[in-house]
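Only one chain is given next, in structure tokens, and it is the form predicted on its own.
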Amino acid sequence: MANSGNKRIPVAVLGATGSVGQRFIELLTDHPWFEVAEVVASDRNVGKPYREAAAWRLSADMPESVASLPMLDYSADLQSPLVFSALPGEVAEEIEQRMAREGRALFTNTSFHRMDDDVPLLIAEVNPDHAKVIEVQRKNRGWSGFIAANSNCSAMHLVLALKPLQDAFGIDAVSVVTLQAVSGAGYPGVPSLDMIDNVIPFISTEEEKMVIESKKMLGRLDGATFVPANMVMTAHCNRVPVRDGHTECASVRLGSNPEIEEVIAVFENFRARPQELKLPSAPERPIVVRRENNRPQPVLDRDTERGMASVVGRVRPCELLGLKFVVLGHNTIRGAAGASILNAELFHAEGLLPV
């Protein structure tokens, strides 16, 4: 589906100077449907052109189309009907809710609203039907706009890999160990003397998010109520000295006992609504399977499908739960900004944006 009239929808990026905000800017450059019209951050940068306010830290050059945009503060009266949020958690609640009250479609990467009973926590290929709860959200809160969230970056790639297994075989239990890149902590993130030559076996609230967010996304919407997936799950989350790309080692007890080649075929054949609609940011293959015995690896595989795929490897029997595999994904592209953009594309293609 193309944008009607070929006129791009103006969008605002909240928290535009931070690491995820910069990724939003990069991914929205030359987007066929959306155009960055407003950039928003804390008041210390108000009035500055974006090129002066943002210490650009991505490998590609700052887009010239955005470099001269003036920075707006959080209280600004925005004109854009579509908003992407990479706000700091301490300010997200009030600002995001104001955007929805004002009639804007807000897609957030922040964690504040993810587990609200009337906010969809979405992966476009996994649970697009959860978007129906927005009708409940608007009724409950009296909003003309809405808030839709995407998940924690580590839950994102795990759930994308679990979804086809759930559909094909059912899932009873999951155990996962994550090896998470330092960019997941934002910038400046973890001090270098803590991270170099080291693994930190604790990321605050991450293990809890992995469990509750995964169960919400793999669960079902029953009218106005989310019913979490009925499975046992545990997570160990670690920070490792890798720049980008979260690696996760998962063991899964399925509802049946398929052969390994059956499992691999289910991964490789997985397609969903974004692929049917050929959305601009959708990976052609949401899950890419590597059969080498030493893949996936962050340096080699994190940019697969422009960073929008989950890369699965080492699919093999597990002596404890039955099946185990490794899944890798780019944490600031598919695990953050790219997921929000894909969700917005899905809403636009399905006629769910208020524009």
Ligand code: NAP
Given for the second form:
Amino acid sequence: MANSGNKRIPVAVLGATGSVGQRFIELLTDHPWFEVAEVVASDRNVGKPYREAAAWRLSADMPESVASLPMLDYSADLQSPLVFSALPGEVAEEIEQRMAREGRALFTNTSFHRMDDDVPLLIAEVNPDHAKVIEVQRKNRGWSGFIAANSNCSAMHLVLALKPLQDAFGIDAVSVVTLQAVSGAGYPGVPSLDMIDNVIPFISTEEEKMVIESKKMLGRLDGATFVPANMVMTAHCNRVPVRDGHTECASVRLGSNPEIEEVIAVFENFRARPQELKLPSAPERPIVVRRENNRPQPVLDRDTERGMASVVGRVRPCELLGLKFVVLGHNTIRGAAGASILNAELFHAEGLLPV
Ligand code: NAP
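What would the structure be for the form predicted together with the ligand, given that what you showed me was the form predicted on its own?
The next block holds the full complex; its first chain is the one shown before.
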């Protein structure tokens, strides 16, 4: 599995026909380091060209370079050393573990391995140091490859916004209410008759994931053990009739009592390892602050920084916890495929890919 010279690294996309899989295909087109070489989905589609297997639902055209690739199923002997997974959680375990055992670097969006003690749950700007745990994982499991995960799409945008606050002021408590887009449930997702003219105040296991995943990412890696962030946190998660882009209303009790302008400056000045390394998918500004009192909005703001930024607005005092704001971000770009690709770029730049 060696990669020589400037040749792009061949990658496989698992679940390539789904909502997140299609984003992978779109975002990897013309990528400077990675090239889609293999597309994998269920055995329903095996042997068909990608153009026939995928009901393409993105506004950009399906890339020609991928359209004619034959669909593989999970038993195929893949050649790619780098694999992105957008599988349903219930089928991920065996397939993802096999990929890592076979020596591949596997970056997953599924929830199955996120909370494992030896799996990094990464946001490249937030906890790049957690990547080190892959050495523990390899040792524990006897793998030459590894699994690195990214979080639930709502936790991703919340944690991106919380990280600079945690660094600057400390965080004691967080309460968040989410308004989550329909594409977050995959395709076809929630039936249209349940969704139009409606809000559904329940997304299975989402509230639990928001809390445990956020605490893991904002926590620290102490040798071989993750120590979750010491904060009280609660989440209400709602599905709303928006196509793409999760909106989240957060109230936070900080460890000190800064002025609102100081908080805004902390958001706006946030830069981290991906920006230092100028990674190809890194947004110039991971957090963009809107000062208008009616922003951010999904339709206007989800594509900020090519969908890779979290957009914060309505930063103001909270009567209950001290500070409140709204954060919005694209759920299938920064919330899923884009975040995985950025993690893989970070690993590549840091010399952690087995290629
Ligand atoms: P999706 O639209 O339902 O796509 C699922 C993909 O998995 C399709 O390519 C499908 O292939 C394949 N698949 C379905 N059943 C399978 C089976 N039994 N065996 C093998 N492959 C199967 O789902 P999605 O929204 O893209 O989500 C993919 C993963 O990303 C999930 O784990 C989800 O939790 C996670 N995620 C999603 C989002 C989001 O905003 N949507 C954000 C973060 C994380 P066929 O076309 O051949 O059926």
